[in-house]
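Take a look at this single chain, the form predicted on its own, given in structure tokens.
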Amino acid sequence: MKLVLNCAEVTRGDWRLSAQGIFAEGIHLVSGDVGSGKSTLALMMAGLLPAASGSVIREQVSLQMISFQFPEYHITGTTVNEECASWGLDPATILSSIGLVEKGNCDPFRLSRGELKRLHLACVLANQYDLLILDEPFSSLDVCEKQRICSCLSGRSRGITVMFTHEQTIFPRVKHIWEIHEGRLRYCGSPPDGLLNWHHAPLLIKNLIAAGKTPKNITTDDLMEAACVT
């Protein structure tokens, strides 16, 4: 299965975003400055925003999901239990995994933003998709939750996962790195070589590369291993 961006372009007045590339199975990280068009590209890849020109082709993609930055957009249940059930999941299992068992009968909108994000991502990641698009999955999460989500993502065995993020510290193991630069989607490559071409690489990774300690990948373990090289 794969997703193909064939000279796909979105325009808004004088603003323009062009995207060319093939997203095959594995985890893809897409970075870019604020306002560069990451959320717009996510919507176009999910089929929720038509391309002004070019095309977006999904091959052998039968089931897809886009997770928005703000979890409120996804809520349909009047209680937390109902929200879990709406995803076809057992509420007890989901809520136990994220430490919210006592919140089962609560209105989802009475949860904190972090709790609601945990609930939403737990429901999303409990299912398997051919194409999973995550727009800022780490927003509103603390360090422990970010690490847990990274563990879940790194353990995905199939499908295309595209993660759009500003995160600078905690990442899952990725297969491909992309970035939006000067109005275009740019392929940096696969780690470790792809890190050398990554303009938006976090400062820690840039410093490691400058010191001749290019990490094998971008997980916390990979960065620590590179930092400890003598």
Given for the second form:
Amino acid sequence: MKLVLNCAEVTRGDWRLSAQGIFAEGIHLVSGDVGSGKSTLALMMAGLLPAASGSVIREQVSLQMISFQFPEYHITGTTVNEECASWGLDPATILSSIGLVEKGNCDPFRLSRGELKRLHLACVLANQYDLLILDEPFSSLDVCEKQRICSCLSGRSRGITVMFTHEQTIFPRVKHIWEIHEGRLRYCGSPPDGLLNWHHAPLLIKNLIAAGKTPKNITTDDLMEAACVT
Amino acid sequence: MIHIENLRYRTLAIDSLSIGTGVTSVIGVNGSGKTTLLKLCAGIAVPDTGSILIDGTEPRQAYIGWVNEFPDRNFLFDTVSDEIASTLRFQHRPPGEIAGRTDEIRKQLGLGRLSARSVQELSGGEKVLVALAAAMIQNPRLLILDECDSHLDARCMQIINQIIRQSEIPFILRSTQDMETAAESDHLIFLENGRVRFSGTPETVFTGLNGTPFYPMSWKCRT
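Having seen the form predicted on its own, could you give me the form predicted together with the partner chain?
Next comes the full complex, this chain leading.
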């Protein structure tokens, strides 16, 4: 199972994004500045945006999902319960897992931004996909929820997970790190070596590396463990 | 000083809270009442009971700037220049004053090169800067930023933090889910179920939150 970007390009006026690489099973983190093309690449990888040139090839990917940055784009139910059911899920189970049992009869658009994102991600992560693309999964979430999502993601046993984010402190355990820099997707590598090659690495990770304490990976536990090395 | 007394609004209940000058961050889990508190301080909503006074003035009588998480959803005009000037135009200020002040704020925020651009063509960080310029152009007593860092990268946030730090706005109130940003504030308010659980300096508040995910990662990893 893999997704192959074969010189895939998107252009918009003077703006250009070029991507080449192979995404095998495991969690891939893609970082980049605002406006660098993270969401555009996510759409292209999901097949929702055609490449102007080159190709995007999905091998043995039969079930895929993209989670948009703005969860309201996914809403189809008029109540929170209906929204869960629209994903083929039991509302009681989903809502109890995210502490929203009392909001089952609410209009999803009456939830706070964070609650809506929590609901959406709970529905997404309740299913298994061969290819799961998450565009800024942490935006609008509080720190407790970010950590819970990281635990869920770290526990995904199969499939390709591609996470586009500018998050700086809370991450799942990742297998590969990529970044978009000057209109091009660039492979940094796998942690820990890939961290040394990661231009967009969060300041905290850069500081640990500068202190000679390169973390094994980028989870909270990994960063803490590295920081405590004497 | 911002004084909040006996405030009740929906799930928010604050008996007494004082907010000094400088940058104050409001933190808490989703649904804890952060945006509700900011909306009340902005005068967008009015408390059922109790009061909010900004240096003795009610929010709806004070100059207040507001930047929300999705600034483009509030944009009314097409070009950057018109959007920034709109705040003063709605106040029917003299054209000369509007032109001068628009020019000044564009320079202050480094937006000169974007003046003629459509706001819809801007990157997420640039949109926040335009909304910030429109909010700051009237020299507000209180500037409110409601999780506007949620969709920004670290570089954009650094620029915005520099701008608000260098401004002469007495009160800056923001909500954030980034504890590293919160740790750089002058004051912190931690809300839980609509109530103030901790309030004070970052050291005081984060001491109370030690052992929780709210405790800043950089503090945990101090080398």
